[in-house]
Structure formats: C-alpha cells, structure tokens
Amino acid sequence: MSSNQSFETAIRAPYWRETVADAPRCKPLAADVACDLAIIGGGFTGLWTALKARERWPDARIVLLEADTCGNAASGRNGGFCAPSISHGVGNAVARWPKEAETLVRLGRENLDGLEADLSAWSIDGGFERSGKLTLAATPWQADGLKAMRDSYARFGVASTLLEGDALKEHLDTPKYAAGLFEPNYALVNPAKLVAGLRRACIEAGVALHEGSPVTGIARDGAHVRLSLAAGSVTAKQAVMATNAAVSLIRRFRTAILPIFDYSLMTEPLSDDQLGAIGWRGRYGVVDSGNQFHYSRKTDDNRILWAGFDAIYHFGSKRDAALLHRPETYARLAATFAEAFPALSGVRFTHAWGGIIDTSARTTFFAGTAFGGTVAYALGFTGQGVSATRFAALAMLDMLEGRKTERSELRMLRSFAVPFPPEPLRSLAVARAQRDLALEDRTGRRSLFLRGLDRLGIGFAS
C-alpha cells in the first residue's frame, strides 16, 4: 500500500471521540439569566475555570456558555501532550523571560502535579499517564541542541537522559533520527476523556452549562457584564473569556493571535511485533527537534498518532470548517511516517483530522482583565495548552478577585502581546517565517529575518 493510499478511507474526525460514550447535549440558553460568574467557551480553559471557581466559591451561580459542544474545537483535537510547563518549555522561559525563568519552570511542574491531583479529587478519568517524552534529533545541529537542552534542564533540576546509538534504539529504532533526549516527568492524556470528565464534574458541581449557545456580544451593564446570545442574555457580576482560537469578542485581541491549522493521522491498532520492530516499548510521547516538527504517541489500543509538521495559515485568518481537512497535508504526513518507520510499511490510517491553534507571537499564553476588571481572559496557548489552561484558569480567578499572587503577577502573563500586522503583510510575514524555518531545518543556519524576530521577542511555533 502506498503512503498516499493509506489514509484515503480514513474517518475525517478525531479518533478520541470514539473512546468516550455520547453524553446528552446540555440545553441551549433560551432565557435572560443573571449569575455571579459567566464563562464563555467550553474547552479546557473554560471547564477548568468553572471547576476551580466552584472550589473557591461554593455558593456562586456559575454559567458556562459553549457555542457548539464542549471540546469540539482545539481541546478535543490535540495530541494530548500534557507538559510540566506553562511557558512552552524550559528553553522558551529562559529565552523570553530570563528573570522569572526559575519561577516559571517551578510553577509549570507544580501545575502538572496539581492537575493530576485534581483529576483524582474529582474522579476524572482523563487517560492521564506520566510516561515521559522523547525528543529526537535528525541532524548534527539538532543533536547539539539536545545537549544544550539537557544542560539547561540540569540547571533547573529537570531530569533528562541523552540517548544515542543502541541506547536510543532501546526507546525508538528509526533510521531518521540519530539522538534523543528522554525526560520522565511528562504526561499524556486522552483529550476526549479529559473534556468529558471535566464536563461531568462541572455539571455535578452545579455549574449551569449551556451548549449550542454562541455568545455574540459582550458589554458593560453598569457594574455588571452583559453577554448577548441569539436567544436570551446573561448578566453577570464577572465573566471569563475562554474562546482561544475563535474570533475574539474583544476587538483588540483579534490581531493578537493567528489561527494556525495543525493536522493528525491515527493508525490502525498495531501488534506487539509491529511495535517491537520500531523499538517503541514504553508509553512515552515522541517529538522531534525540527521547526517543522512531528509529534507522536500511542493510544490505549496501540495505535500511533502521527501529527504536526505542516502549520497552515490561511489569508485573512480564515477559520472555515472545511479547512479542518487538508488532503495534501495528510499525504505529507503519511509519507513522513513511512520515512520514519519503514518497518511499518503498509500500515493503514483509520482517522485523519485537523484543528486550530491559537498562536501568539510570543509563543506563550497571556492573560489579564478588561472592562474595568470585570472580565478576565487568557489566550495564545500556541499548541501547548493541555496543562497550561488549568494554570490560566487559576490566574484569571486570582485576577477577578483582585488578588496579587505569584500567578497573577507573572510578567509572562501580563506583558504586551505583540499584534500581528494586517493583511496582506500578515500572510507575507508568515510565509517568509515558514520558509526560513524550513531552511534552518535543512541547513542549521538561522536567517537574518528570524534573528531579527528573535531580538524583538517574536516567534512562530506550535
């Protein structure tokens, strides 16, 4: 079977949906209601915010409004990599926020521990497994980068092991990669199970959850916030905007993120012999070191997720549903899978899907308040939100309470998010950055354009 044929019959929907039972859809809002806290968005950010708000305010009336169904967007379409980081990794913390890097690394590790504890406390089966991550290098300069990463990890007390030769083959046997760095303190989740568990916990905790309820407007109403919907409205003392990659209800944030499309393939279940042929014996996730990088992991039934590499931006920041599928990217992913794992030639892909990443120019999320402190927001997770959304929820609740905490006072959260330029400059800049990033992958040389962006604190990643 050719790589181009291997995905042609694939189901065009996230595999994760098949791992959870269908739940009755919560009724849309169809009346005017008042509440203490209104949350816009039913993905990870909104669900974590609702749950942690209930813990803080046991008697509060909390309303969560989701335009479609909870987890239908990015939260249900990602690879489930659950990092011990809130800053897009240790290296990004050091490069962009050197004065608070130590704090960011510590808070990221504490956040992953807190997430695991919350899943236990609320009896949520999110498919959580702290099985580690293997980062791979395909070129000499990428291998040098892994050594630098190891040294940086050691500086902050992050455990890791450099793997080469037979040691690497014991973790993954592939002709494409020559070195690897294994970090044990890294987790994976099943995105659909995590959404379903958070959703159930919110409902059982008395959160009024309304699906099929898109918010069309937000405005001050005296000392309150008023949310407009097609049928009904919500008047709230405070609100949280957890809409991430969707078009922001607050205009000034519409240039703060780019909607970048990312795509995934999922194989059929593999046998122990097939997995043994590529040396993948553990349950750890796998990523590579390229700017155009792949990420991969196993499922409970030993399928392999193969995703990433292409990061697609569409002129005018289009978010059309039809763009969630891209045959040319599926073909490219199938070809790179065959290149990485020739021992798995002929393996069929059963699912193919895309999702949108809310990419910020600083590659980390940012958070703050608007409307005189009555509305909190967090967005720009740049493909690293599975664990960071929980931290963002806690930070937003701190801000709404007016509390100065270690979370709420982080410069990483509060510093200005550099806006992307208007079209057509936006598309031209993205295309130029992508071209130069691909060139760096091939040559190891960073262009003058990319070095200039580095000096300005602007990045392009997912």
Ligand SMILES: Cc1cc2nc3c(=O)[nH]c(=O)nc-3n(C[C@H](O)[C@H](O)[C@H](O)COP(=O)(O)OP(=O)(O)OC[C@H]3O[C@@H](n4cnc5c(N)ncnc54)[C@H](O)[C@@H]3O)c2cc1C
The other form holds:
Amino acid sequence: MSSNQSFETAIRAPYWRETVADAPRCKPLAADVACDLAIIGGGFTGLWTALKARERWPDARIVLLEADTCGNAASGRNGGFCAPSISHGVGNAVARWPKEAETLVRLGRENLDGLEADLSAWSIDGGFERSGKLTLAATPWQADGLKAMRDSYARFGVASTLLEGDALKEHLDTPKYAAGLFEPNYALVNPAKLVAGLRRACIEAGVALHEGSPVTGIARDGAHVRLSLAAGSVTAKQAVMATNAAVSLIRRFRTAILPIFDYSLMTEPLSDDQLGAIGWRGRYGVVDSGNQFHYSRKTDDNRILWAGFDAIYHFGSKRDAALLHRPETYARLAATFAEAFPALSGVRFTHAWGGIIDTSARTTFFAGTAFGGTVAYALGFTGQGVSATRFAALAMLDMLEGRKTERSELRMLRSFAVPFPPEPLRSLAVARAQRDLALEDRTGRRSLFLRGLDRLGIGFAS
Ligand SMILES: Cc1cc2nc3c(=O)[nH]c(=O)nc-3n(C[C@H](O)[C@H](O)[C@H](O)COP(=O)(O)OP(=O)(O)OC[C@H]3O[C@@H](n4cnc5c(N)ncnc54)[C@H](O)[C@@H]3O)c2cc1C
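Okay, that was the form predicted alone. Show me the form predicted in complex with the ligand next.
What follows is the whole complex; the chain from before opens it.
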C-alpha cells in the first residue's frame, strides 16, 4: 500500500471521541439568569476554572456556557502531551522570561503534580500516565540542540538522559533519527477522557453547564458583566473568557492570536511484533526537534498517533470548519510516517483530523483582567495547553479574587500580548517565518529575519 492509500478510508474525526461513552448534551441556555461566576468556553480552560472555582467558593452560582459541546475544539483534538511546563518548555522560559525562568520551571512541575492530584481527588479518569517523553534529533545540529537542552535542564534540576546509537535503538529504532533526549517526568492524557471527566465533575459539583450556547456579546452592566446569547442572557458578578482560538468577544485580543491549523493521523492498533520492529518499548511520547516537528504516542490499544509538522495559516485568520481536514497534509504525514518507520509499511490509518491552535507571538499564554477587573481571560496557549490551562484557571481565579499571588503576578502572564500585523502583512510575515524555519531545519542556519524576531521576543510556533 502506498502512503497515500493508507489514509484514504480514515474516519474524518478525532479518534479520542471513540474512547468515551456518549453523554447527553447539556441544555442550551434559554432564559435570563444571574450568577456569581460565568465562564465562556467549555474546553480545558473553562472546565478547570469551573471546578477550581467550586473548590474555592462552595456556595457560588457558577454558569458555564459552551458554544458547541465541551471539548469539540482544541481540548478534544490534541495529542495529549501533558507537560511539566507552563511556559512551552524550559528553553522558551529561558529565552523569553530569563528573570523568572526558575519560577516558571518550578511552577510547571508543581502544576503537573497538582493536575494528577486533582484527577485523583475528583475521581477523573483522564488516561493520565507519567510515562515520559523522548525528543529526537534528525541532524547533527539538532543533536547539538539536544545536548544544549540537557545542559539547560540540568541547571533547573530537570532529569533527562541523552541517548545515542544502541541506547537510542532500545527506545526507538528508526533510520531517521540519530539521537534522543529522554525526560522521565512528562505525562500523557487521553484528551477526550479528560474533557469527559472534568465535565462530569463540574456537573456533579453543581456547575450549571449549557452546551449549544454561544455567547454573542459581553458588556459592563453597572458593577456586573452581562453576556448576551441568542435566547437568553447571563448577568454575572464576574466572568472568565476561556475561548482560545475562537474570534474573541473582546476586540483587542483579535490581533493577539493566530488560528493555526494542526493535523493528526491515527493508525490501526499495532501488534507486539509491529511495535517490536520499531523498538518502541515503553509508553513514552515521542517528538522530533525540528521547528516543524512531529509528535507521536501510543494509545491504550497500541495505535500510533502521528501528528504535527505542517502548521497551516489561512489568509484573514480564516477558521472555517471545512479547513479542519486537509488531504495534502494527511498525505504529507503519511509520507513522513513511512520515512520514520519503514518497518511499518502497509499499516493503515483509521482516523484523520485537524484542530486549531491559538498561537501567540510569545508562544506562551497570557492572562489578565478586563472590564474593571470583573472579567478574567487566558489565551494564547500555542500548542502546549493541556497542562497549562489548569494553571491559567488558578491564576484567573486569583486575579478575580483580587489576590496578588506568585501565579497572578508572573510577567509571562501579565506582559503585553504582542499583536500580529493586519493583512496582507500578516500572511506575508507568517509565510516568511515558516519558509525560514523550514530552511533552518534543512541547513541548521537561522535567518536574519528569525534572529530579528528573536531579539524582539517574538516567535512563531505551533
Ligand atoms: C491538533 C492540536 C494538537 C495539540 N496537541 C497538544 C498537546 O499534545 N499538548 C498540549 O499541551 N497542547 C496541545 N494542543 C493545545 C491544547 O489542546 C490547547 O492549548 C487547549 O486545549 C486549550 O484549551 P481551551 O479550553 O483554552 O480551548 P478550547 O479547547 O479550544 O476550548 C475553547 C472553547 O470555547 C468555546 N467558545 C469559543 N467562543 C465561544 C463563545 N463566544 N461562546 C461560548 N463558547 C465559546 C469553543 O466552542 C471551545 O469549546 C494541541 C492543540 C491542537 C489543536
């Protein structure tokens, strides 16, 4: 079978959905209601905010409004890499927030521990497994990058082991990669199970959850916030915007986020012999270290997720649902899978899907308050939000309480969200950055344009 044929019959929907039982949809909001806290968006950010708000304020009236169904967007479509980081990695913390890098690394680690503890406290089966991550290098300069990464990790007390030759083959046997860095303290989750578990816990904790309830407007109403919907409204003492890559209800955030499409393929379940042929013995996640990178992992039934690489921006920040499928990218992914794992030729892909990443120019999320401190927001997770969304939820609740905490005062959260330029400059800048990043992957040379952006603390990542 050619790599193109291998995905043609794939179901065009996230595989993860099949791993959870169908739950009845929560009723749309169809009345005017009042509450203490209104949350807009039912992905990880909104659901964590509702749950952690319930822990803090046992008697509060909490309403969560989700435009579609919880987890229909990024939270149900991701790779499930659950990082011990809130800053898109140690390297990004050091490059962009050197003065608070140590704090960011520690808070990232504590957040992962806190997330695991919360899952246990709320009896949530999120498929959480702390099985580690293997980062691979395909070229000599990427191998040097892994050594630098190991040294940087060591400075912050992050355990890692460099793997070359036979030591790498014992973790993954592939002709494409020459070196790897293994981090034991890294987790994976099943995204759909995590959404379903958080959603169930919220409902059981008395959060009024409404699906099929897009909020169309947000405005101050005296000391309160008023949210408008097609068939009702919410008047809340405070509100949280957890809308990620959607067009923001608050105009000034519309230029702070780029919707970047990212795609995934999932194989059929593999036998022990097939997995043995590629030497993938443990359950750790695997990523490669190019600017254009793949991420890959096993499922409970030993399928392999193969995703990433192409990060697609559409002129005018288009977000049409039709763009969630891209046969050219599926073909490309099938071809790179064949290159990485020639021993798996003939393996079929059963699922293919895309999702939208909310890329911010600092490649980490930002958070703060608007409307005189009554509305908190956290946006811009840029491809690493599975764990960071929980931290963002806690930081937003600190801000709404008016408490200055280590979390709420982080410069990473508070500093200006650099806007992307208007079209057509935006498309031109993205195309230029992507071309130069691909060139760097091929040659190891970073262009003047990218170095200029580095100096301004601006990045492009997925
Ligand atoms: C393909 C893909 C792979 C990824 N892989 C990883 C990974 O492996 N590891 C990792 O850490 N991160 C990953 N990410 C990123 C991660 O999934 C996100 O950062 C995270 O899920 C963001 O959660 P969220 O709740 O903020 O956003 P979302 O899950 O996008 O939820 C926002 C919700 O708000 C709702 N909404 C929007 N506007 C309104 C409105 N006006 N009214 C009501 N509701 C509204 C939407 O319907 C949506 O459900 C990936 C993302 C994608 C797309």
